[in-house]
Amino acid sequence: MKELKPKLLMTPGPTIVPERILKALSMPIIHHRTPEFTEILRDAAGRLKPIFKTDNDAFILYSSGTGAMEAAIANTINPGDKVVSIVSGKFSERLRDIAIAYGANVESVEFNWGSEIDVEKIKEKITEDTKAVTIVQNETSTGVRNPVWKIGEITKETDTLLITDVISSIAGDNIQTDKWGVDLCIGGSQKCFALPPGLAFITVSEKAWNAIEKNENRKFYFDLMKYKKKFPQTPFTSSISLLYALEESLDMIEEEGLENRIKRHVDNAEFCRTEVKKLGLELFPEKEEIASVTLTAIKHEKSEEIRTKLKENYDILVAGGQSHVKGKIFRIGHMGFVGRSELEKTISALEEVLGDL
């Protein structure tokens, strides 16, 4: 394999993987049907719960975060069920499109990318026959945080499920699954956990289990009942090395302290926004108070040229825009174990690139 030149990975996932986690990935492979592996899986699933701030069941799936998104829909939505999808970016579009693929009658409540969602407009669409509401808490494509708890206030005392993607914010932002009334909460490995891609996480409430037991939709690999019945084993072959890495990531999170870790993400986000504004740049979110704490989205008509120069001249990778904002914004990730020094290096290089432009 051709050797890759190392680069400073300042994208909103995948993120920098610390040496401790890389070392854990190289541990000897054991068989996944042994007591040793069972103990690792049980431990990891249990340690995820405090990070999600939930008493609900937590499962580890061997896929990207999109696999857990599909599992949430496939296990609860029957063809013809009404689903209200809150759409304000690329990944909320994905949740909506998965629901459509599984035959849901989807009512899409759409908002401009970068804008604040209108909870009253959403509330009007949620009726007694609404099976589920889908929302992305931290929309990676726009750098906007959405107020999931406000939707939970609408659905909590009803039969309507709240399906929430926290893939790019869990372990970096203050996610309160139970307090917010989230029934299926979806996470992923390659963002704030600072793992390689390949693991997805999902928590399941009692209300969600009731829906799952009555579900008639076809599913196989992502059948959550199989995971529940088999736990603390898995119904299929597990990604053993990634489980080792997850255990090491959880060790590092616990050593730092979850609340300290969240504060670090908040502080780094504020620092990044302040510094890019000093450079005369404009944030993409319409209000700074709705801006993400794990990435910063920035407007610029030469965003692709900026990204190219950062990569070629400084070995720094930042992300571009997606869909209709491609070429109009770029995005700096500051999640996982990204620290102030990496941010300062990125901002300094960005300042020089802007000077060259």
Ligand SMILES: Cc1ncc(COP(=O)(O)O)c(C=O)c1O
Given for the second form:
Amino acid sequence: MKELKPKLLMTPGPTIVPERILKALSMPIIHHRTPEFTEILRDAAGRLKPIFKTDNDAFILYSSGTGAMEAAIANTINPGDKVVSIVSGKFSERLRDIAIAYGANVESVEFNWGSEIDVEKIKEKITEDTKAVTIVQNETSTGVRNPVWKIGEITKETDTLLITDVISSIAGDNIQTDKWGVDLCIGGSQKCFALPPGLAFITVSEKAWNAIEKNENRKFYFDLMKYKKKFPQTPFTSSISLLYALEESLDMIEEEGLENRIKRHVDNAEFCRTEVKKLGLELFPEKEEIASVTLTAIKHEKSEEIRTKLKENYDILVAGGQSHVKGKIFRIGHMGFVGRSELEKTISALEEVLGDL
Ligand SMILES: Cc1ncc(COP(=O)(O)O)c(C=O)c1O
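Complement to the form predicted alone: the form predicted together with the ligand:
All chains and molecules follow, beginning with the one already shown.
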């Protein structure tokens, strides 16, 4: 393999993977049908629960985050079931589109990208026959954080499931799966866990298990019943090396302390917003109160030029806008292992790039 020149990854995933995790990845492979492996899987799944703040079952899937999004829908939604999808960005569109792909009767409640969701408008659409509501807590495409608990207040005491994507915020933001009433909570590895891409996480409530037991949708690899029955083994071959890496990431999270880690993300996000505003830039979210704590989305008509210059002249990678905001915004990730020094370096390079423009 050709050697790659490292770049400072300031994207909202994948993000910087620390040395300790890279080292764990290179440990010898053990077999996945052994007591040693069982011990690792049981340990990792158990240690994910406090990060999701849940007593529900937690599973590790060997896919990128989208695999767990698909698992959530495929296991609970029967063709024709009504699903209310809250859509305000690229990833909430994806969750809705998966529901459509599995034959759901989808009611899409749409909001402008970067705006605050209107809970009253959503509430009107949730009826007794609504099987599930889908929401993305941290919309990575817009840098907006959505108030999942307000939707949980509507669905909690009903049969409606709350399916929530926390892929770009879990282990960085304060995700309260049980308190918010989230039935299927979906995470991913290459964001705040500072892991390589390739693992997805899903927690499953009792209410969700009831729906899963009655589910008739066709599925195979992501059949969650198989994962439940087989635990603490996995139905198929596990990504052993990524599990080693997950164990190391969990060690690092526990050493730092989850609450300290959340505070670090909140502080870094505030620092990033303050510094970009000092440079005269405008944030993409319509209000600062709804801004994400793991990434900052910034408006600029020359976003692509800014990104190119950061990459070519400073070896710093930031993300661009997606879909209709491509070329209009850029996004700085400050998740996982990214600290103040990486942010300072990025802001100072950004200042020089803006001066050049
Ligand atoms: C909020 C959100 N949901 C879903 C995904 C999709 O995850 P993956 O690319 O790991 O499949 C991403 C990835 O950027 C994301 O940020």
